[in-house]
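There is one chain below, alone, in structure tokens, taken in the form predicted alone.
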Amino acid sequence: MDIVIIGSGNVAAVLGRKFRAAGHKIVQVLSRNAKAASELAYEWDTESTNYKSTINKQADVYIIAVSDDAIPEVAEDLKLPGKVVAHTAAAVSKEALKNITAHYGVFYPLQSLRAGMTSLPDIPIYVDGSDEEAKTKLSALARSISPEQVAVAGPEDRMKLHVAAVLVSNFTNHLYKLAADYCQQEGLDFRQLLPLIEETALRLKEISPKEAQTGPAIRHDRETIQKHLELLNAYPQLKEVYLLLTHSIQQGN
């Protein structure tokens, strides 16, 4: 397929690379960030533009990969009749694109993406469309970059998936940040925890999170918990998180 990518950030960069690796052609990059758009265009041997008025109107699919709050601005005054147009946001209705074309939808990658990734990650894709043409074309595009991890998901399911994704990615990473800060303050090397982090994540391929749970909270080891809390008296935010999660583990199991 010939594809126009609107946006030049993390999601745009990684999806563009995945599309090219699957044999598609990026015919244009449109972004208000001229420098970033130019860099991606150079990487993909294509053209870039900063103005919607000069968008290439001959592509098969238009992927809007911008922040959620920027989608209405992109959609304003953009007219692509007969074309398939999709945004990549979980929490934005596909109806935000209804004035662009009759064939609009969502192309949601359930993955944490960074433009600087040295390898292309596996990306489960959830699609939705206003009609069969949009669903069919977006599903085909999704399967070309993620053959076994594509599903149709409406707005309610996408939002639920997004909540779960925040829990396992954003919140978990915040715990890493708290632990890294604690290690720095206590003269410890956070990198010593990396094998534990990796093993904890990998075991979820074999057993459920409930089965994988270990530690003093699940054992109701009050003596160890109390010693930990005493160590955390100097870190009130971390102590509060420790108490909250300890209570949650004990109540949830």
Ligand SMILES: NC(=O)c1ccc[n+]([C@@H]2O[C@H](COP(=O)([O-])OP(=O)(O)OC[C@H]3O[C@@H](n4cnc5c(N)ncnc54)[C@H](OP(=O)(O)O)[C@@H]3O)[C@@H](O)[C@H]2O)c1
The other form holds:
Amino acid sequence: MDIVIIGSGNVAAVLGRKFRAAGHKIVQVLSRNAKAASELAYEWDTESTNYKSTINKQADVYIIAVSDDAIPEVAEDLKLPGKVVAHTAAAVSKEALKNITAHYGVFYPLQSLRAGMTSLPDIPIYVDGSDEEAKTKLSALARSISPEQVAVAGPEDRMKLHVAAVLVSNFTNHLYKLAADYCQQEGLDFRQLLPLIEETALRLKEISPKEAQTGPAIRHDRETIQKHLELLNAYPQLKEVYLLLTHSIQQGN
Ligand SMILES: NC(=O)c1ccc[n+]([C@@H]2O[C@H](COP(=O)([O-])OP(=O)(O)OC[C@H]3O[C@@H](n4cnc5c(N)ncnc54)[C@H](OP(=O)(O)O)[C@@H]3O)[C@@H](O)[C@H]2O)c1
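Switch from the form predicted alone to the form predicted in complex with the named molecule and give that structure.
The next block holds the full complex; its first chain is the one shown before.
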């Protein structure tokens, strides 16, 4: 397919690379960020623009990969009759695109994407469409980059998935950040924890999170928890998170 990518951030960069690796052609990158757009266009041997008025009108699919709140602004005044147009946000209604074309939808990648990632990850894709044309084309595009992990998901399912994704990815990463700060303060090397992080994530391929839970909270090792809390007196924010999660583990099992 011929594709126009709108946006030049993390999702634009990674989806564009995936599309190209699957044999599609990126015919244009449109972004308000002229520098980032021209860098992606150079990488993909295509053209870039930062004016909606010069958008390429010959593509098969238009992927809008901009911040959630910017989608209505980007959609404003954009007219692509007959074309399939989708945004990549879990939490934004597809109706935000209804004035662009009759064939609009969502192309939500359930993965944490960063422009700087060195290899292209597997990306489950959840699509939605205003009509059969949008659903069929977006599903075909999704299957071309993710043959086994494509599903249709309406707004409610997408939102529910998004909440779960925030828990397992964004919140977990925040805990890594807190631990990294703590390690730095205490003169420890955070990288010592990488085998533990890897094992904790990978075991979920075989057993449930409930079965996988270990540690002082689930064992109700009160004295150990008390010693940890004393150590954390110097880190009030961390202590609060530690207590909250300890209670959550003890209540939830
Ligand atoms: N990253 C992920 O892991 C992920 C996963 C699934 C879905 N998504 C969804 O994908 C979309 C893009 O996310 P992202 O991570 O790629 O974001 P990002 O890296 O922050 O990039 C956002 C892009 O939107 C542009 N933008 C922001 N405000 C704008 C405005 N008012 N008008 C025009 N362009 C504007 C930015 O341009 P500037 O560079 O000029 O700011 C940039 O090109 C979001 O809807 C997000 O929910 C993200």
